[in-house]
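Only one chain is given next, in structure tokens, and it is the form predicted alone.
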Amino acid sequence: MALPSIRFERRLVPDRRLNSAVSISSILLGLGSTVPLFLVAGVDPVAAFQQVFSVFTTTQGVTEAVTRSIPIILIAVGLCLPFKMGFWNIGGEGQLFMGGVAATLMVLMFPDSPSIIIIPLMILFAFLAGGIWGVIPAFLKARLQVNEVLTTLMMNFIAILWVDFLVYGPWRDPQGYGFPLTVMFPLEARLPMIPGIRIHSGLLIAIASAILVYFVLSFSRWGYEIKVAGQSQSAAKYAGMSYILLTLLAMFLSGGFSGLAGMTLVSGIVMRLRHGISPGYGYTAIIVAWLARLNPIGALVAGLLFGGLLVSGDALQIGLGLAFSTVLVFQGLILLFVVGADVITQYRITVSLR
């Protein structure tokens, strides 16, 4: 009696309706997975999912998860580099504080500068500090072989301990009551609000990212290059590709959009430099990056979404006395499903008898 075979094969050509259907699975089984979280709770899931989706069916739950997105999706867009090299940036967070930092500098130097040209300083120098973070760990990769999870991971904690002592120190406002923050930064340099919505102009600077990355990825010969790279570094090399300048430029323009993010921040959210100006934001872009499939114009939705469950976050807090950190076990829940579906989009099972 022959007996069945089971094999796993590599799919030569990806799947696009297969990788949205599993995109959206993984979503719902992660979500559905917190059903024993509110039990144990004691917390009736009807009514907890029932608080988490009337984020998206008011005005104000809208706009303010638009508003939270914005900066995910900077950082989302432009993980989506070093990812498709197979380069592991896990400093988005890092890089996202070095460009507030930047950006405030900025501020600080020129406060009374009109609008049209604080706010391309702080854009041009946000993304020049955010990348530059980007471009170390980098660096340390591609010439020296050191591990870039613990390269970029480390510097997180760097930038954050420097905004620290810049805001408890040197930068801090000497009206704020012994605060950590800076001053107020004045009216020219705040994000303005575009016309007719509640939402800053950071989201068009998310949109035109977005549509920028997506295009260089798909129709530019460097986007084809970090393609090859990453899918054989010895394939690129052979090829004629220089991996280090790939890696490097790759992690500068990742970077960079962190540091756009950070910049977003200060400038049309906090309207300051503070203590924990992110609760997150990088780490979250890392599982909305992976949800989009590396796709930018996927970010942008992943990215709302994402943003709607922070706003969903305080929503449990408030209406049923859930923990914020509630929020924290979805997005590791639907990453755990995003990451062991991937099983499912690069390879078959075929069954055959022998």
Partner chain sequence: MTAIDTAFAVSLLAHAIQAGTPLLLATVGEIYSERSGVLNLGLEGIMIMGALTAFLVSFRTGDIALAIVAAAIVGALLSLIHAFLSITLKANQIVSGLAISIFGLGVSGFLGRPLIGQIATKLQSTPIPLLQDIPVLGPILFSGDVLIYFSVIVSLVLWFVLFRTRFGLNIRSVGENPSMADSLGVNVDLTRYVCVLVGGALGGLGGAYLSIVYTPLWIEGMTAGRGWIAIALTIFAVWNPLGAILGAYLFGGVIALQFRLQAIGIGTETPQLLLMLPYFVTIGTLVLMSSATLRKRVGVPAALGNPYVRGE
Contents of the next structure:
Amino acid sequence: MALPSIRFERRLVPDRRLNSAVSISSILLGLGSTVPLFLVAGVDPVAAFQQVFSVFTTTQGVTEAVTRSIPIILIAVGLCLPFKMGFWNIGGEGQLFMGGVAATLMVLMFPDSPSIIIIPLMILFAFLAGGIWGVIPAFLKARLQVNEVLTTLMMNFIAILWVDFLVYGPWRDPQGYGFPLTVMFPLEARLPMIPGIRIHSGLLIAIASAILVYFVLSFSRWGYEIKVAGQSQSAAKYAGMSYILLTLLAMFLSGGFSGLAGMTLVSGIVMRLRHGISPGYGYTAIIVAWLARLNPIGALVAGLLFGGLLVSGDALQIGLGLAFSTVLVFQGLILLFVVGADVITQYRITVSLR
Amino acid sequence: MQPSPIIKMEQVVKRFPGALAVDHVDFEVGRGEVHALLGENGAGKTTLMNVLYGIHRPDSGKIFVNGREVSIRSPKDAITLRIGMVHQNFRLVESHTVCENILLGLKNLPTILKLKTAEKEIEELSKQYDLPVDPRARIWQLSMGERQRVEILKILYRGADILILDEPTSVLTPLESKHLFDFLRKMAAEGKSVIFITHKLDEVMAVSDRATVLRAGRVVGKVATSTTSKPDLATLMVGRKVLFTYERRGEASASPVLEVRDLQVLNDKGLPALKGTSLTVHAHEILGIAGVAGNGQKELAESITGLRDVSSGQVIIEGNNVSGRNAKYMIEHGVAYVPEDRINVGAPQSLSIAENLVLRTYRYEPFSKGLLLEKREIGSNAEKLISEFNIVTSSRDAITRTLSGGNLQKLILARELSGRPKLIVALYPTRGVDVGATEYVRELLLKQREGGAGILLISEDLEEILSLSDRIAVLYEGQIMGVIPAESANMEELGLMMGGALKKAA
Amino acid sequence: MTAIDTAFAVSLLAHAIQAGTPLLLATVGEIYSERSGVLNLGLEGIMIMGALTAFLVSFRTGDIALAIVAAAIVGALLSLIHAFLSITLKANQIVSGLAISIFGLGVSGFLGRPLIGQIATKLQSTPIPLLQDIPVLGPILFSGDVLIYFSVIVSLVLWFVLFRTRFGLNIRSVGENPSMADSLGVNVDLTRYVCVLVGGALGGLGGAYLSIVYTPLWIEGMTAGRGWIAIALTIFAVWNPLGAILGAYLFGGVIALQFRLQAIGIGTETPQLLLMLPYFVTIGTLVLMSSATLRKRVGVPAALGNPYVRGE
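Based on the form predicted alone presented above, generate the structure block for the form predicted together with the partner chain.
Every component of the complex follows; first up is the chain already shown.
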């Protein structure tokens, strides 16, 4: 029987140009594959894509896109660290919510503080809370070999339910007509707008974080250690590094950046804590980090694109009456193509007939 | 002597990239015979048997089973020919029961398993051959000896007449070994044939009828056990080699760099690997550790370099007890280590060559300042070492994966030797390295010795040990069988020690 | 116990079984996938697509049987993508699974938009004659619908297949030690494909149960995280279909209890804490499983999440 036999041979050297080509074509293929779906639903694909691209052509659209991309960038930048070590942090979403909780706690505890005090406090504690939420699964993995994919995933749901508990229960605004919301943050506890544009200053934090992480990974001793540990645990040990400490630190920072994302949401956009402050930024960030091949600057770019995609969801909803979840179709398809195409970047594939 | 052998291999050749593993071997086993296949590491014993079992295809040569020429393409074919093999690493699913492991992959297995019947059959089989094991037990609950019994039962259950066992006693206690030998004799008495691969001379003498001795892929002797002796076998096994002599300049100093006292260390499976090992290495000296791999070599190297926990005993470097210290401490105290696994340990493959050249020194000046790496220093360090050590590469920023085996080893040596180490632990430094690079590696070690370093050279290549070392210690089952000066070493004595048949007071 | 108490308990338990059924189907499916070594995080997407398909077919044709079959097929097709990516293309299973979930949630929302608020034909219950008349037990166990009975039977059958047949032995070996299974002549890729597809079909059925029985109308995102709970229950059930029955009904009980308590005004403040329970239990189970001995005792698939490349 002549069955085609496929051989997989690991590539010796990663091909950078191939990698970017794969990322870009995945985006195009992902978007393109929605055409049949639009046709099935009786939607004119041309009109749909016009709506999508309209986001990137108006000031308002771009402003909105950038605003939406802030939490995505923050989380994705942080994810570069544990992902480089082969630690699969799926918990960005939960770490974000815990950051939001900590930031809100600061406001509730010190409602009358001036900006100069309350904003740094919120940033610090959001980072800490997200970081701690991230360190728990890292500890379980490093000491007990507990699968981090499942623990980080489960901890997302716990964090989300915890926020629900708070806003339905002890933190509910008594004047909120029974809605599950905390009180509105005072002006002092809101992230100021960047002068001249209608985007809050979380953007600066996000950009600074991307640059910082890029520098850490490329130029610091610690970035080098992450690179070695991500390759081989025994090589790290041979080089005199502590693998456990590295894991904990990577996850503390990753969780911290996600917590920061939560802070920018409650303090820059929602101005309070409520149910569903994030429509899944933590998961979108995984796509972004993957698409950027764990390069923080790449995550900045891809994050902006995905922020735009989210806004296009609104445009499709308003313009064509489509569901917002159309965005998820884009996201899912792009990710499927990226993941599938990975085989091309990692292996040289030969098909032969026997 | 034996009428029509049950197995006959004629002029079998098996080539691997860069190595001739089996070189025109003729091999035969008779019915009702226990046949020992004796040789050092790398002699080609396991490869030859893997050919017979269908894991490797021979490049040329013929195989006859029961006088009929056969082509064995896979273990399945071998099983059909009633040949079974117990590998050194057991192939068992740990969470499955004994019974399930025996049934897995069986031809004609019914869709719905008849576990009760199978269990009963296995129980009977185990009683018949006196291989006690509970068919309902799960593998992870069993001792190594019991697991071996499961592997043997797996073969017997498939109706094998020819058993191949690869170093079967390496995981057994002495009592278990004795039990195994009784079983092997019983099999032979029933007319089945047993081939067992070993490097232990006592075992050959104790259990086999005949032995075939391999060296460097070639048959160097076929003997009937009753007409041979351990010294004869030892000489055959290690051979009389033409020695390349290297010039060794400078006398070993009197002060020890490394003292190991009564060291006890466990292996990865939690079993004792070093059982009270003691040795001394002086400055200006190479101490060669001879012995067959798997007798505690890796554990010895790792416990001296801070990569493995010490259960008891002491590692003393320049008079300070450093046992229990981590790798970082050892690096800081001048202990260089050339590890066995160059790809996963010695030089992570996706790093650039420049990055790998500072793998163990990146955290110190001048390669780091504060928290930042000094890329320029790392780069010029790489330029310097690449030219000094003749590492053939397109650039210092090339990915390590692109280096050839010899150049990879040069990279590791360049890094380890450039820091003027006091003690160098080299584990199989020339294994799998081409001839030119091998020569170069040896010269480097000699130069370090001349410069005053103490070197612990662990190798399975006796020629290398003999030509480089000042003194030679033989490691067997986690113990030093004796230490002899290289000048007065004789092959017979070394062979006996490596085979565990001779122990000299240190 | 007064009559009212009994009636309350009976309706609570019947509700628990209803609420647990979609979880049971999805969990048993995931168990098959994971036992063969493939982690399928796409379950949430597969369930919601199953829910949409069943609702759409039932809404358009009124043919409930067709709706159920279609949901299973769509679930299997979606898992086929995951199988192709993770088995044939050796892709990262975690990311591939997440992509499937995101994609499924997206497509169901997109295609389901016109269906919001519509009502489809509901699968009617089929009480079992005689058995349904047993006091207390009858109304709880024997007055359900076909899918309830099917889910229990399929769990039992799949338990039997996994632990008592040649195919089951192959599945467990492939999930434990694929290279060894391969050397013994077991077709690793084929075994994994079959298991992932079975898992997807059952996930699709679980979704169908939600949209044509449990809440027979279309609500966007109506699985509400049940796919993730099923993944948690897989661990709670220690990869055993019988454990899945227990776990699914226990959690179904938590859901039912929460509804009842809310109805009578207790616990309205804090149902969230109760709902966190399965996740805590999962993490606890995972921590327990970290003991190597226990892992082997229950047979945690050792090769879970690792693509198999011959000779690597």
